[in-house]
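Have a look below at one chain only, the form predicted on its own, in structure tokens format.
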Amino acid sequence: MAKTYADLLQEVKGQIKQVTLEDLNDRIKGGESITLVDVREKDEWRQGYIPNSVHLPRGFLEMQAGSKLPDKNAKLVVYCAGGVRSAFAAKVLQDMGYTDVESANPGYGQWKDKGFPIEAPFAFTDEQLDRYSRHLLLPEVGEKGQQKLLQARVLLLGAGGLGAPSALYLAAAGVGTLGIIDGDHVDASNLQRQVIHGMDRVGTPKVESAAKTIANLNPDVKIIPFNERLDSSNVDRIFDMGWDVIVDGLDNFPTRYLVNDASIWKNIPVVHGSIFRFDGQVTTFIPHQGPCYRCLYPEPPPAHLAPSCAEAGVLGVLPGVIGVLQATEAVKIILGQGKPLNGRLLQYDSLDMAFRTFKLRHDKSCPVCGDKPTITEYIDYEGFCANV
């Protein structure tokens, strides 16, 4: 005889473990090391949801439980609106090898009536909805991570060469507030690369050009302009305006290493790019992580050894690629997602189309973050740099 609907639930519910809500509250408040997967559909999550939930749907469970839910042996507790889908959920999990699977009996709803924890999602827009709609389907962003970047602050050293990818991609990518600082002016030569500006904005300071093309571009990031450069004088009040990230496209040496000392005793992650005729390469310094930049560079070149772009010249789609790959390293950390570059040296040689990694040490003895620091304020950097 054919199963009903009822006869497969009964089968199923007395095949998987429950949990009442008393109990599931109970532990959580007891600290038990517990895995929340909510299976309801996204509509019903953004009504609120468990705190610490894994919002994994019911119609995706067996394509996506692999990425977001790794670890087999965790112990999972299943939930839904009233305790129906969770229990065919449970059962799918433990038909996947899943080792400690339970559902919540009976669901969300009556969570809520009873008063226990809840959490409402970021309230995206329906604009939003769409305009961020494939990092929504991505499991490493989701919600929860395009909320992330939504309320996360990146602060870009530059509107030049590097500055103007990275702001680009910072902005589509919907990082909510980007601050810019440069004291420049758009001229007619900077066009070949510096991708934000454009014909009619010669002449005019390089943060308002960049402020309106990312206005345009999308209007929910805020954008702090900073028509002024970087120096000992106003790094503390620039720096101090809690940023998460800082993304250096700067192209001198007195401004890096005081951009380094400053992070560090901050403790604000940078990430770092430089550019030279057709090569460019990437790090990232986490303060106390790794190595900085001074235990990469512990004193500048001779000027002669590191002429600029200016005297050097510089591929126009160089600082595209260098620029991208900063702005991802930012997206990275904001998400805290994959492998940021931190003591590790990306080098890009554009006339063999070909990339190389490097792994830098920290190095104990550095004047800044090493064991024993010798520099523990600001000092005379054009001076420092000068002396080489």
The other form holds:
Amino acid sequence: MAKTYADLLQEVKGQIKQVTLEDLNDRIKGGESITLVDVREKDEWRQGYIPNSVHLPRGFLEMQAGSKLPDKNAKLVVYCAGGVRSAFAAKVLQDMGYTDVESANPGYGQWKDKGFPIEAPFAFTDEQLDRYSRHLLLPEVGEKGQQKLLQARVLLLGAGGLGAPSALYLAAAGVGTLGIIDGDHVDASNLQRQVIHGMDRVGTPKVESAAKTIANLNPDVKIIPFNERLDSSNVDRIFDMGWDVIVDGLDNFPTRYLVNDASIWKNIPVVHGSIFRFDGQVTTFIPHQGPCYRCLYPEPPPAHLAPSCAEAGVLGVLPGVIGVLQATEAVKIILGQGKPLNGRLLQYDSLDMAFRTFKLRHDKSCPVCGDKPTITEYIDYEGFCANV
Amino acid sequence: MAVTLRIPTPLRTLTGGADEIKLEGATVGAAIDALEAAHPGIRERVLSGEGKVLRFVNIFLNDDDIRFLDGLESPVKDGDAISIVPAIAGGR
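Now show me the form predicted together with the partner chain; what you just gave was the form predicted on its own.
Following is the full complex, with the preceding chain placed first.
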């Protein structure tokens, strides 16, 4: 005789362990190592879940258990809305060889009503689900990653050759807050490479022009403009705004050393990019995890050996390549994915069309990040760079 | 030892535009001496008057910074590449 739903449920409940919500809450608070498995549907999950749960909808349970719950001996507590789906799911997990499975009874509905801890995932709008759909398809990004991007704060130093492409791609990727510092106005000679600006912006402040382009590209992005030149007098005010990553697209040595020192003291990762004529360099400095800019270049070159792009020229597409590589690094750091370029210098030679990476090392005698630092506050950076 | 010296763009005016120079030398320092003999004027763009690597230039033997090997005394093997990488600061 065919079994009814009630028969099946009763049979399954007889074969699994159940845990009350009060017990479960006490055990979590007591620090017991439990893997919570939420077997509800995606739209239910979006309304909220118990913190640190693994989301494994019941429809995908058998298929995804192996990848999402790799340890068969882990202590699992399965929950759903009211305790029925979790009971069936617990039985399946037992049958699949999981040795310690419990089903929460009843479930999330009452858990929430009792005021036990919950967490609501980031609520994407329909427009966002569409806009970021290519990211959401990547398991390495997904909704969690896109949420990180939307909540991230990146400070761009310069809205010029490097800053323009970086800012465009970071904005397109949905980095939620972009600080942009640049004290310059758009000049017609910038348009050969600074693709964030345009004819109608000539003469306007670069930060305003960049903000205007980004507003049209992605309304999710909040721009914090700094229409000024970075120096020792404003670096604390600007850097102390909770930035996750700094993208350094500056155009001179004194400010690069200032950024290095400040970022180490404030513990902010810096994605460094620099260009000269046909060559570019990219590396990532993560404070106290590898070398800093001073470990790489203890001193700047004398001015006559280091002409600026305005003096020596620069191939227009070059900053595009380097700026986009910097944006890639920033996105990876925010997502916590892949291997950033810390401890590696990427050199790009556009004429040879060659990329080479070199190993960089932390210098124990570095005056800022070494064992016995001798520079512990801002110095006269212009003087430091003029006296070499 | 036959090694390849990779010349950065700013120094190519001294090598007649050549981006790579193949020459002989048993150490990194010897290779730079040989480079100077072939293209006078390039040594002072890489080494100080006391013969030390300038602080704004890095020399890599293959992908290792010679500061963390034996400096200019680092021995080279046939087929090695020595890259001269100066600091650049452009961004606009």
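Residue numbers count along the first chain shown, from 1. Predicted model only: the values in this text are computed from it and were never measured.
Rigid-part assignment between the two forms: P139 and G97 end up in two different parts.
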